[in-house]
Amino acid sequence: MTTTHYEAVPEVASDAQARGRDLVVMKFGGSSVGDTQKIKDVAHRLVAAREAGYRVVGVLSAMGHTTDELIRLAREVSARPNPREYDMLVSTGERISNALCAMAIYDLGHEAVSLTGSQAGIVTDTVHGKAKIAEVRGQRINDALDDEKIVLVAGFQGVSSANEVTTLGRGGSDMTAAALAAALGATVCEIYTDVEGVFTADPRIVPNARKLKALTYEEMLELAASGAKVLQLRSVEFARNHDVRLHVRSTFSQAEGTWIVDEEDPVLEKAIISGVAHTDCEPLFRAREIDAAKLFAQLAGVSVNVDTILQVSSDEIVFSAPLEDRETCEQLLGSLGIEWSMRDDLGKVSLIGAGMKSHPGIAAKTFATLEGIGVESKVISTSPIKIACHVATADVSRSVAALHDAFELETA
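Chain-only structure, as in the form predicted on its own:
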């Protein structure tokens, strides 16, 4: 098996930047194309951009809960579906929504063409389920754009160097859009969803959470890694590496959303704290009597994205991993013949903001706030722009609300 361990620079035509000055990539998530009427509405939005003078590339996710339904079918047939056939199955949802949208565009008097990931030239490594994009061969897309067509690309999928269908992991349509925007030299990559942008906290927990005008790539990376589900983590990293401006906005309104940009971009508000993100459950693993290099090499080998790492003692390591990787971690640790344990009664609350780097006292206020509501932090981890606390799952929501209030994030 060949694995690409990095996001390679997409293949870009020599005149891609010139061609891309009037090009926009517009990605629509599953909630945006949840039924046929919503698909017609998306078609109107794509046509409006075309009539405004833009060359338009659309990236559509599968309709509503289609992917979840396909996964359910796979699990009913097989407890451990063959990875190749699993990708063949779950990649079909995006093809349906893109083909339907192309039909709707034709009825609006414009030409369109829907393409699978492979037809669009999205080449990946050979890892099924979590493939990484190696390059984008955008000639077919450019040719269709030159013919004044709206190009629709099935998100979440590509073709491997071994000519097999691969998928990019959950949320992979964001990655498709970012990669196409980079390869085609797009002016902007617009990510349409069912919310109006990125908020200072989850509005379901904090009703007075405020929509942010702009974030740095680094802030969005920390938010995505800490539980904010607006953008896929890898897509933000890719956009940063290839200088793709992202605009997260609502499918259902014309309001401006949240821009994800470079730290020096004048659109930034330069806030001290940008937001509070959370996960309700983040499994915490404890492993003993194993070399750290060996442990994390093994975890990398099974594509687990480790988050928090603590070296408790010379022979004890604590680490956390996403909930979706729990089963993989358990199987791996069980196969290593070491002493290990896992707890799944903790969530994580993360305070994030680029201003932390130059404002002392943020940590003190964070811990004092949690102590004030009787919440104990079981594990604490930090970066220059993040303070993350593992707390009891039952305490996650009130911790988010308390920190949001303490740092007065509801005000601009």
Given for the second form:
Number of protein chains: 2
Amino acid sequence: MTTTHYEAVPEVASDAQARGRDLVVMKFGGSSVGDTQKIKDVAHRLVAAREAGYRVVGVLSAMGHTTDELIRLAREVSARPNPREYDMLVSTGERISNALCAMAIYDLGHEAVSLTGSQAGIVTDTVHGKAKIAEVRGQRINDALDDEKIVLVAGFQGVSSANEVTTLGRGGSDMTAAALAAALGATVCEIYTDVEGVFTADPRIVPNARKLKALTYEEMLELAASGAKVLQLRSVEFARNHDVRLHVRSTFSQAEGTWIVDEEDPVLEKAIISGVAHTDCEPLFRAREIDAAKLFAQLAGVSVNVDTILQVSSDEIVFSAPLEDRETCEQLLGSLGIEWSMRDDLGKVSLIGAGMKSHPGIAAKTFATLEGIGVESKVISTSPIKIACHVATADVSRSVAALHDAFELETA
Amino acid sequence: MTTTHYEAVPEVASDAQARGRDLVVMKFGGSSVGDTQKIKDVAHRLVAAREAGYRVVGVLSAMGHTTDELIRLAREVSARPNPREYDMLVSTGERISNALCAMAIYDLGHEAVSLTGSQAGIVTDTVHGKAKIAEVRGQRINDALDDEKIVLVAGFQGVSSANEVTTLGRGGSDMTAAALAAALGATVCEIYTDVEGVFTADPRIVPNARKLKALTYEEMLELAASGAKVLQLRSVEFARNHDVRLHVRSTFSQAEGTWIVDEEDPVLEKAIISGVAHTDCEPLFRAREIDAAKLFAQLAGVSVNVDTILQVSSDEIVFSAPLEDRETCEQLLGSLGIEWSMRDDLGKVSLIGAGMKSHPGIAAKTFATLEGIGVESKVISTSPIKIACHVATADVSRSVAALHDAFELETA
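The form predicted in complex with another copy of the chain, contrasted with the form predicted on its own above:
Zooming out: every chain and molecule, the one shown earlier first.
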């Protein structure tokens, strides 16, 4: 009995394989379904996969303007909308885009069925607005696939154990896609977006940045946490834990994008450094006269994702947090009755690569490169596959360019 | 066992009464929830009923522009949208308005919960676009009412026996309200609209038309079938069959509206004539060389609501049908290979009143009145409580005014 849980996913997987055809989950974000013409384009894309012989599950986000309009209505009605009702409201957005896409698929001569999160068996916990998926009951999807239908699932939503509509929070459609791919035993989970994949650096800063062919889950997690906004963190973690191969690619081209896979996957090219990520502003907090354990327990309690931590002395701690958590941090520190300060004139440059583990000297080269262009690192943090430096916001762009150049990331 | 079905409604009714508080179902149409301010007004209205001691179930239609926008999107995507997906799409409109209203109720210090048709237990047949309610499973609503919540139910929709989202067709929210009122044992089903009630004639034509205090179901059915657009026919039939007292009233005033009740109800004032209804155009068809039974079976097969029928001679039939069925009739007649014609220069004026049954001479006075103003009746049809005359479209308004005057309908 105790092993049932662990065996669930591979069991469903072999079930899908037993059906004799590979299954692909294809997720399309808000910019990919912005208007009805784009929804028709997505329908073509899904039908092409079906005609290539795949069993196809599509996951569509809401049309961008739909969600904005729903949020505007909620704000007009209430300053603090009831969370359960807010989920009832905003979850209609995905239902609209998926139903429209199903109609378009019929017009292309194929059968389709759009399912709400609830109908698709996406069971979540009861936390409205940022529910976590607890289980996927794939029966209805599998039945529809067996009926030769293209199945569309409303992303970003589920039904709670209390039988209420829930939403998964920002980027939740990635999570829906990854969970479905795991539960249904998909060969690949394709994440369609408005960029061509994951790049060695932000192409707006480094014109010769190169699209990566493949990354490990760990590298993608570090990149995402360090400022690369391509994929939701939680969905990458989930994919890693359930061995779902992700393929991030462009909605608007047929080119291959970037694969995100296990360290052992043959698609990987074992580069030492994969990319340079950055944030322009990463607030740095300094707190005195407080126990570190107590401080970070409190920060965790208000859901702040603390990044770098430095114990400066026995009674002084420095830490950084993402810009969106700045206000929460300030409120918490202000409430503790301690001496504290904050500076927001720094950004962060992060060098990431799975090959770092076995290649010493990367840190030394990083610091030498920054010194060489006269940039001072204020705070340094590392993981086995990352070196991150806080530098002045004004120095972020040229630091990224210099590191990209020094490690020759423009060449594969 | 065989009596279970018939006993279901009164059983639930006494159940509600056993809870010690009267239950009211309040239905608000599209014009009553046109924008967020109006939705807040509806919230006030529901809360007022709750504070007056009622158990309250609200049924809101979609905001007018929401449905228009959804239909526009569907048309952009597909010339003939798949019916199942069309229902998935348009049913989101009611979900939006009901969720917004629930938020507004919380801001007024009361608890509320908005339910989709499916969550509310509105079970229908499987006919997408014009499903019929087969059953109401009121458990979830009753539980929420027991929790002191105001319950909002998305009108116009249900879930089919095949577990698909269905819609009930035009005016379906009235049907939702009537069905809930019956199943939950409501004291009254209030239909809020943009008019003050049912009038003795259209006030735009007859300025001294009077708001009726009460009507029988039969009178309302004849009025609705004769052109009065206040209530959906099907919901009145349902209310009659299940003894639901309807109260049609204005969203924008506190005044009493018009009660629609059983013949024995004390609220009735036993008027001889209740009102004059009219349509400006009621197409008249003439068909030769076809058996009547065969013709009308075929018309029923394409869902035409044939109104007046006249067997002119052994091989000639005249019948009228509502304007919206004109094209369907023409297509059908055209396909039969018979001689036929259509004229659309006539409207219909109908005098309606339950008292007619016991008062002879109404027909004579009707014809005399029309003759007196030089109007010729082309076709006449009657029921025990109705006299209807086809007259030239140009004569409709003055015929209505003359009849209203002759029968002194301006005085109660």
